[in-house]
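First, one chain by itself in C-alpha cells, the form predicted alone.
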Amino acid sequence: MKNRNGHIKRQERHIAMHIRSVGLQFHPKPNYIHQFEMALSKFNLFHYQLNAVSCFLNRQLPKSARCLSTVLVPGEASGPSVKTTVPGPKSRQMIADLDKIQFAGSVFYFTDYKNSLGNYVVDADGNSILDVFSQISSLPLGYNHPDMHKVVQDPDNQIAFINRPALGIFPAQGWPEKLTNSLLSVAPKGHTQVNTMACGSCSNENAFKAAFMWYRNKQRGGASISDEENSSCLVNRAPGSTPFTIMSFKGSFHGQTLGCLTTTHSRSIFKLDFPALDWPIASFPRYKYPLEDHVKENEAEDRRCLAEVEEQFEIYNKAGKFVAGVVVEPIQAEGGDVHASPEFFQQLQRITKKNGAALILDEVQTGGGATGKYWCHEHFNLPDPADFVTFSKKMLTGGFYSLPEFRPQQGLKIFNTWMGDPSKVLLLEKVVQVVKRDNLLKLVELSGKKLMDGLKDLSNRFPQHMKNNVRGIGTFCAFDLTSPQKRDEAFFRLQQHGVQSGPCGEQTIRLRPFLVFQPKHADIFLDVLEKVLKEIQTP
C-alpha cells in the first residue's frame, strides 16, 4: 500500500506539472486516481454495449444518411479503452527522457501511431483514446486511413517523399496538375492563385508580405523602384522599408513568427519577452448567449467593434502608419472559440475595402471541412471574394489563396527554400477525393448537429458546471465551464476516461474531431462528458 500511494503521488505531481505547463490550473486529488482505476473495467464494458446499440440504430437510417452507418475506417475501436492513468508510466518516462534534450512540459503523452486508427489514438501505455482534438485540428481523415497508406505505397509517389524539392526553383514535372487537382479544386470563391507554404505561421506571414507589396505598388502608381528604395531597405530605413501595418483583433491567434505574434493576442505565454510592432488592434465581438435571447445586444456589439475598426484605420492612416490589411479568423479558435455574425464579417469587408486595405481571412484552423464547408467564411455570404485566405492544418500543407491583383511582380519576394512540401499535396489530393466519395462534409453537418444538441442538453442539465453558451458550426464546437478551475478538472477527467479534448481561452473546451467522426462517436463523447460532469468536485 505504501508503494502504491507513493506511485499515485508521483502520478499526481507529473499530471499537475503538465497541466500547469499548458496553461491549466487543476490539481488532482489522490482519490481521483483511485476512482478512475476502479471504474475502468465497468466503463469499457458500458461503451462496448453503447456502441452496439448505436450500430443497431444506424442500420435503421434512410439512404440519404448512409454515411452515418458506413464503416469509414475498417478495424476502428468500438470505444475508449483505458488501462492506466493518462499519461501512463511509459509516457512519463519518455517525457522525462525528452526533457533531458528539450523542454517537454507541454507534452500530453507519447503516442503509438502504428496502432492508432480512425478516431482513436493509442498512447505509449496502450490506452485507446477517442480523439476529438485531432492533433490540434490538423488530421482530416483520422489515424492510418487506408487511402492515405495507398498514396504512400504508390511507387510513383514515393519519389516525392524521398526527393523534397526547392519548389520555387526546381518543381517536379506535373506540379501544376497536382495543385489543380488538390488545392485549386476546393479553392474559395473567386480564387485561381495559390502559394504553398510549410505551416500556418509562414502562410500568414507571407500573406502579410503580399499585402504590403500590393499596397506599396498602389502608392507608386506604376513608377519604377528607385535606387534609394533599394539601398535604404538594406539598413531597415525608409523609403525602402515601409511603415505599413496589419490590423488584428483582441483574442486572436495567427502564429508565432514575429510578424504573426504582433497580430496574436490570445495568451501572454505566446508573446512575453518578444519584440512587437506598433500595429492596430480592434475588439472582436463578445456575444451574450443564448443568441436568440440577446439579438439587440449582440447587434450593438457588432456595431461597437466595427466602429473600433473604423477608428483604428483613421488613427493609423493619419499617422502615416498605413493599414495595408486586416487579418481575422472566421472563428477565434485559440482565443476560446469566439464567434461573430455573418453581418459582422460582411461589414468588416466593406470597411476594409473602403479604406483601400486587403482582407486576410485566416482559415488555418477553420478551413478543411470541419464546419461542413471547406471554408468557414463560406457560411458568411460575403458580397465579394476575400482578398486572401490562408490555410494549413487539415489541408495538410500550409499556404494562401489570393486574388490576381496580389500576385508578386518580382521573383524571390514570396519565397523560401521549400515553399511547402509536394508529398503533403499528394496526400491532400487523396483527401479531397475521399471527402467527396464518402460525402464527409454532409457527415460533418450531421455529426455536428448531434454534438451541438447533446452539448446544449448537458448545459441545461448541469448549469452548475457548464455555461449556457454552447457554440459551433459543423463539428467545430466548443463549450465553457463555469470557471477556469472546472474547465481544467473536466479536461483532466475526460483524458482519464479515454477522451482527448482541447482547452482554449480561459475556461473553454474545444472539439476538433476528424472528418470521419460519426454520430456514434458523438454519442460516446457525450456519454463520457456527462459522466465527467457528474464527477466534478471543484466548487
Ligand code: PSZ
Second form
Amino acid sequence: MKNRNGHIKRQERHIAMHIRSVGLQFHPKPNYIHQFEMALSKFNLFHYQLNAVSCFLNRQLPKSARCLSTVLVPGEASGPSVKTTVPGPKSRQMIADLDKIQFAGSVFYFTDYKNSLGNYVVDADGNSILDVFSQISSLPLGYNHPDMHKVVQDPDNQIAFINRPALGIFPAQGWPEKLTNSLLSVAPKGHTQVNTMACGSCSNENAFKAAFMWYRNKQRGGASISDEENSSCLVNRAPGSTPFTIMSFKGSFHGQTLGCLTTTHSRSIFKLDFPALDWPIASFPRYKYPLEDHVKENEAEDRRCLAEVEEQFEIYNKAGKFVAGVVVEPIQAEGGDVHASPEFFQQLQRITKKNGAALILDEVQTGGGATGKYWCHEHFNLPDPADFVTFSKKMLTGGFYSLPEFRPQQGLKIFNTWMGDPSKVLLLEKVVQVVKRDNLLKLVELSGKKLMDGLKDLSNRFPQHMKNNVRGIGTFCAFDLTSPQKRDEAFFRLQQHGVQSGPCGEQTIRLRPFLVFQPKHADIFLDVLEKVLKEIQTP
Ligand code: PSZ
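Switching conditions: you have the form predicted alone, so give me the form predicted together with this ligand.
What follows is the entire complex, opening with the chain shown before.
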C-alpha cells in the first residue's frame, strides 16, 4: 500500500510538473487519478473490435469515396490499448533521467517509434494510443507509413540523408526539380517563389525580413544604397537599420525566436523576461457561438477589429514606424483555435494593400491539408493571392512562398547554413503523391464532418461540461470545456483512455489528426470522449 501511495504521489507530481510547463491550468485531483488506478487494476482498458463497424461505414460512404474507408496503413491497431497509467512507470523513469540533463517537465511520455503505426503511437510502457495531436500537428501520414519507409530505403535518397548540404551555396543537382515536384506542386495561387527553412519560426523571421527589404526598396524608388546606410546598419543605427514594423494580432502565435516572439501574444509564459519590439498589435475577432445565432454581433466584431487594424496603420505610419507587413494565422491555433470569417480576411487584405504593406499568412499549423485544402486561406476566397505564405509542420520542411515582387535583390539576405534540409523535401515529395493517390484531402473532409457532427452532438448532450462553440474546418477541430480545470481533467482522462489530444488556449482541446485519420478513427475518438464526459468529476 505504501508503495502504491508513493506511486500515485509520483504520478501526481509528474502531472503537476508537466501541466505547469505546458501551461495547462491543472489543479491535481488525487481523487480521480486514484479512482483511475483502481479501475485499471480491474481490467485492461479498451480493445476495440471495429472491423464490423468499418464494413458498415464503408457501405455508408458515397461510391466515389468508398476506397477511403479501406485500410490506409496496413497492420494498424483496431483501437487504443492502455495497460498502465499514462505516462507509465518506464516513461516516468526516462523523464527523470532526462530531467537530470535538461528541463524535461514538458514531456508527456517517451515513445516507442518502432512499434507506432498509422494513427497509433505506442509509448515506452507499451500503451497504444490513438494520436489526434500528431506531434503538435506536424506528422502528415502517421507513424511508419510504408511509403515514407520506401523513400528512406531508396539508395539514391540515402545520399541526400547522409550529405546534408549548405543549400544556399551547394544544392545537389536536380534540386529545382525536387522543389517543383514537392512544394511548388501544391503552392498557393500565384506563388512561383519558394524558400526552404528549418522550422516555422525561421520561416516567419525570413518572411518578415523579405517584407522589410521590399518596403525599403519601394521607399528608395530605385536610388542606390548609400555608404551611410551601409556603415550605420553595422551599429544598429538609421538610416541603414530601419524603424519598420510588422503588425500582429492579440492571441496569435508565430514562434519563439525574438522577432517572431514580438508578434506572438498567446501566453505570457512565452514572452515573460524577453525584450520585445514596439510593433503594432490589433484585436483578432472573438465570435459568439453558435455562429448562425449571432450573425449581426459577429459582423460588428469583424468591423471592430478591422477598425483597429486601420488605426494601428495610421498611428505607426504617422510616427515613422512604417508597417511593412501584417502577419496573421488563418486560424489562431496555439491561442485556442480562434476562427475568423472569410470576410474578415478579405477586408484585412484590402486594408493591408491600401497601406502599402505585405500580407503574411502564417500557415505553419493550418497548412499541409488538415483543413481539406493544402492551405487554409484557400477557404477564404481572397480577392488576390497573399503576399507571403509561411509553412512548416505537416510540410515537413519549413519555408515560405512569396509573390515574385518579394524576391530579394541580393544574395545572403535570406540565408543561413542549411536553408532547410533536402531529405525533408524528398519525404514531402512522396507525401504529396500519397495525398493525391489516396485522395486524402477528400478523406479529411469526410472525417472532419464526422468529427464535427459528433462533437456538436456531444456538446448538446453534455452542456454542463462542453461549451456550445465546437469549431473546425476539415479535421482541424476544437471544442471548449466549461472551465480550464475541466479541460485539464478531460485532457488527462482522454490520455488514460488511450487518446492523445492537444490542449490550447485557456480551456480548449484541439484535434490535429494525421491525414490518414478515417471516419472509423473519428468514431473511436468520439466514443472515448463521451466516456470521459460521463466521468468528469470537476464541479
Ligand atoms: O511551444 C511552442 O514553441 C510551440 S507549440 C506549437 C507551436 C509552437 N507551433 C508552432 C508555430 C505555429 O503554430 C504557427 C502558427 N506559427 C509559427 C510556429 C513556430 O513554428 P516552430 O515551432 O517550428 O518554430
